[in-house]
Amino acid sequence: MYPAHPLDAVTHPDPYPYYAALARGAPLYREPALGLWVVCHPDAIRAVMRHPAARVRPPDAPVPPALCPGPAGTLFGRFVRMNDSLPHTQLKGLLTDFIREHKPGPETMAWPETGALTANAIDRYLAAAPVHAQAAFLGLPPSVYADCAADIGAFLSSLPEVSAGPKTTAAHAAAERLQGRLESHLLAPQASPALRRLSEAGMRANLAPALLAANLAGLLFQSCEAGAGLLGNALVLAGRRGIRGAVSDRQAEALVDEALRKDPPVHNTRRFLAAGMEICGQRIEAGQTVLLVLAAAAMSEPESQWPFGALGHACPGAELARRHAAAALAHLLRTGADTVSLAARLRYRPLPSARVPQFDFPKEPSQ
């Protein structure tokens, strides 16, 4: 049975062929059970990411309202990825050259300790290995890769909250800790060379200290719940295909490419619009919520980079999160996992966006 609508999709067991089906209809439609407007073609979603109108964030809440005021709502108004004012292109240039220049030392990654290999030890491993795979790029010590991806689980858990409450609390504390680390760790005499040249290139730029590191937080961010998506199918993929114990660099690899094709870590993205636009010859007035269904344009076009966005909000770090699923699924295997008995009973995570199995949850209740 096909999913109810696109966001029913990402937590479907089996959504391809309804994205199939997507990508071969209308290339943009109106979803009465979302209230939003739907765009699954790749040269319609091209189209709304090219539109001066269509933003990252709600003209009239840029940040979450509730995390303001607050260190949480600084952090999350100052990432890149969630903005769309002058100092973006600037900033995102920046970043992509410091990742494609960064070179890190030959340090012994130190992954989340797991203990017994079970359900619920595999789901944390998942949310926390890419944290610790992107905390070691930036060259921060393995001695606080659990305190980045602690902070960074709460600061997302505070997201979906429409009001301040105990998990707000939580994320403004763990984003003064991620601005203050961040920044002491970019302006610290033994900085990487990348990170001093990232330094002097914002000042050139007049982009503020605290920007910079806010962004190699935002770094950490991004790499959680699609990393832990990425990891986590290619994990399953291992376990359909009987694979189990230790596997080369190489094999990881493969099987983390063939997850981004066949089933991919980010399903969808939005744009919230600022003034009217006509695509499609439709209208879509200001105001409205328009759903970019990536998975369906992944479809039509299988070998391009549509898990991880396109135009001015691409992710700069696709082969860096690649290469680090590949490294985290290995060192995973190494450790034992049991690969076919994990991909034999899942689900994934209620998220909107991001596909990430989940293997450790109550039984159903016997009918």
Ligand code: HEM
Second form
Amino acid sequence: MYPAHPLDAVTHPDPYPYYAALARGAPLYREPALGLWVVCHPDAIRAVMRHPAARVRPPDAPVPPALCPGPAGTLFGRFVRMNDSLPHTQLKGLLTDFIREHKPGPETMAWPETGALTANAIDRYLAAAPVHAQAAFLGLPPSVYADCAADIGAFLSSLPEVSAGPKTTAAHAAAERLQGRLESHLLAPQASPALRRLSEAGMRANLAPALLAANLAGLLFQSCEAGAGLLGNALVLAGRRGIRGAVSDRQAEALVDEALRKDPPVHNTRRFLAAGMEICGQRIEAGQTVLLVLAAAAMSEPESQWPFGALGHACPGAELARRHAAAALAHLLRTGADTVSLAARLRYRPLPSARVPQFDFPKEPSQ
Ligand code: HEM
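Swap state to the form predicted in complex with ligand HEM from the form predicted alone:
Now the full complex is given, and it begins with the chain already shown.
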């Protein structure tokens, strides 16, 4: 059966025929069940993304209110992903250059400890491995990878909260540690040449080191859920193919690329209208939220990079994400993960845009 609506599709066992039908037949419509405008055709998505009134955050809540005031709110508000206009363009250029130029040291990779490969251990590995890989890329010492992963986890789990509580308290503490850790790393005398160029370019553009450091933490943040989805979906694909045991780097990369094409980790993103706009002859009023269904656009333009977004806010980490997912997958297969059994029993974490498989969940109550 088709998913009920595009948010239901993210966790549906096989949403792709539905996405293809949306891309063909429903380029743009209002979904009453969600109170959202839904945009599925690549041209319409690009038109929304280009429109100056389409913002990445609701204009009246640039930071989730439950995180304010405090370090988690400050960190969130500094992320390039959460800003438009000048702060966004300036930071985006600097971060993109940094990602392109930075050459991580010869550090051997320290992947998350899995212990016995239970379903729960695999779920934890999926979330932590992309952060470990990104922390290694940034040149952080292996002794802090696991702390980074735990802090990003605490920060992420506070985002859906609607009011302050234990999760937001934990997120403030995590954000403070992340900010401090990345700021010391950026300003350390032994910082890599690319980090030094980032600081200098920041200085010339009048961007404070605290803002740059927050965005290095932002790279850890951005890599987590999407990275878990890419790794997890590639793992499921391996299981469906009967692939287990050690694989070559080439095989791991091929699985990751196939996951990007056939079972991508990010299905949608949102834009919030600061003013009314007209798209495909349809008027959408200020204050409305538009769901851009990247996974539907990918059905009409399969060779494009839709899983990584497009235009101004497109992901600068796409290549890293592919490399890191392949390396994390190869490591997990080497450690003996039973991909076939994993692929035989899974569901998807209940997230609004990332498709991340989950292997540890209670048995369905018997009928
Ligand atoms: C499987 C992995 C990943 C996927 C599928 C993915 C996907 C995306 C998408 C769809 C966007 C655009 C959001 C929008 O337009 O609203 C985005 C933005 C972003 N991604 Fe990724 N991403 C992944 C991994 C990474 C990694 C590893 C990094 C870090 C190097 C990263 C850094 C960013 C940043 C900084 C932005 C914000 C860019 C901006 O706002 O201009 N991503 N990502």
